[in-house]
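In the block that follows, a single chain appears as structure tokens, in the form predicted alone.
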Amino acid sequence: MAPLTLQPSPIKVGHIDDVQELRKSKLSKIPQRFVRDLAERPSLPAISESCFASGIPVIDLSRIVNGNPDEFYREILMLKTACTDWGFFQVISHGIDISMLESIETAAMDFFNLPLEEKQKYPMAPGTVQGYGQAFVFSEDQKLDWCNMFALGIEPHYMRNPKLWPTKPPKFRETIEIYQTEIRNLCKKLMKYIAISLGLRGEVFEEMFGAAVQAIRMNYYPPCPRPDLVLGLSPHSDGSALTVLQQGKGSSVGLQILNNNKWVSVKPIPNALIVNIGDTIEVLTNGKYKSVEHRAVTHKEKDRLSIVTFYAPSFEVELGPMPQFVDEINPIKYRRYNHGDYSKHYVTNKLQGKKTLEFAKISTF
């Protein structure tokens, strides 16, 4: 997700149910919009033990930080074998206090549970990703996701639409600016410490990047009873550099990444962060540490609830893979662009895997 706020625009999206409400309605069938293509169905049981990414790093942050030679060097190769290998990683020992990371929940919770009409005075207009409801929509015919969502600009400031800030529940505002600022501090120490897994100075990303968009996304995804014909979130990469997942306690095991061309289920540790490179990543290195290939699955009998943080370099910079990751062997892959362009390039697409980093990829035609 880039974090845009854009000017409304006359796209027609049809019907959209909000999925709480159908749950309430105890439908017997599923409405056709959000039945996916048979190609598009998660096999089921979706979550198994068997089907779990085992192999995925747990970074201990705190050995990074304070530990001693050897265990900051063991934690640093473990965060380069997760973004070569798997563009995924959960963070322990992350410094956020388990109070906040519970305030969040509750305050997320809080607005999802609020009745229809309250949560529909922050509308997600068509064409934009703030406010209530479903991003990514852009026709009338197109599929939906079982979720619904909570979007807001954070930083710069610029980016914030008052508007769309919601007045209740109590506190909302505050948990969210408290909690975005912990983020904001860990994005900047993860990105310090990837630059450091590539043999770069720990500074150079902060440096690039300039003054950092950030942004937060709230998903709720209600129980499903045909959790076979839908997806509570369609396949993607993440447009940030970094991307920074809180999932709810208790909630049901939804997110599944694409590796090896299998969709595997990653199970949370608990009060662990889960964290994935972005398509910025992959550019800025030319393909070495790549974005990965995403989705969530519902289930029919447990709710699941998502805080993510997205955060990324200013619209205002130049990108493009840097001269350490260009050489004879690794042609240059990515054209150089404008962030802020690419930004506008992924909100006004929907997801479709990988597709919108085509926007940089250099023809080889």
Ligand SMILES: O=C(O)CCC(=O)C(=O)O
Second form
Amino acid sequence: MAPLTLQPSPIKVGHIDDVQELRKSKLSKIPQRFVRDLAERPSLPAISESCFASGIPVIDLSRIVNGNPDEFYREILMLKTACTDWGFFQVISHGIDISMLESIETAAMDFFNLPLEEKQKYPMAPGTVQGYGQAFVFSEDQKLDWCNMFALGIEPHYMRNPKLWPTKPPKFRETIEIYQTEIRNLCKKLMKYIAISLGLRGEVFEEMFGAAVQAIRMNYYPPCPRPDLVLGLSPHSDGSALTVLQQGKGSSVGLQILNNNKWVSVKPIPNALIVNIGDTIEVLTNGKYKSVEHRAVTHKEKDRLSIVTFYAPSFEVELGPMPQFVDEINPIKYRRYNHGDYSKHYVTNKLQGKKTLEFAKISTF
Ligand SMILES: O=C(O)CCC(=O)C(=O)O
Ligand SMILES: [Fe+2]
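The form predicted together with the named molecule, contrasted with the form predicted alone above:
The complete assembly is shown below, putting the previous chain first.
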């Protein structure tokens, strides 16, 4: 999420169709800007239900928080395997009430179902990432995602642009506040246990991150008549330290992760939250825990909602690989940099796999 000091630049993005409106218009042909080049199209097997990443580990957080020492160590070991082999896991018994998950989902859908004119009172200006619209579009010929987004900077408060906080639906702001407080606490817990799984002191990331940056993005993917031609969300890794993703109940399967060079779908578990490692953790651990490329695909009949929270260090923080992860066998792979600079770099480039992280990579040639 961009620091507020980032000024909208005179970027020309051309006309961006609102995909919910396209859907309503019952179009017979997908507009060309959404049609991906052949190499980028999701191949049909990849969007069939037979391609699930059934191996994505499921972490029971209550076993870590309240379990006996045996349960604690077993679950921490699972967490370590999840972060090393997958970069993704689902977390159950996470301590957030189901009613809270339902409230944010209702609030998000009530927002997306408002008339377009109402949503456009909170426009995402070209080149910025907060408000309603489509983020990461920087040119008139860039392909578009089959997705409507609404995003807000949450913490620290200076990230907030009050003009972009909707007054409708009535409880929208309040629900976001409560939900984001709970997700922040969950992120802190997860960072603590991720540190422990790496053999580090539990507090190390919390101390390093300072007043951690937090942002929310709601992604709404209407059904698409040609899911084989479009992408819901372009492949990318997240610029965060950690991302927590909630999928709407009854949503289509849509999140896919790149595992051994194959796109595999994440099968939703009811009331679980999906967690993934972001670029910051990859850098701090010198690549021991990697951020994993992921994307969203669409569905012919079903719509899909995801509510995503990004948790990252404060923008002033300078970071690079921690000395514990650098030795003769594991030479240093990333340079030190300022996280605010990385964040700015991330939000001013289109989503393109893991290309953004090249910002920090040390060339081995
Ligand atoms: O909708 C999804 O499942 C993916 C969302 C995502 O990766 C993101 O917002 O960064
Ligand atoms: Fe993502």
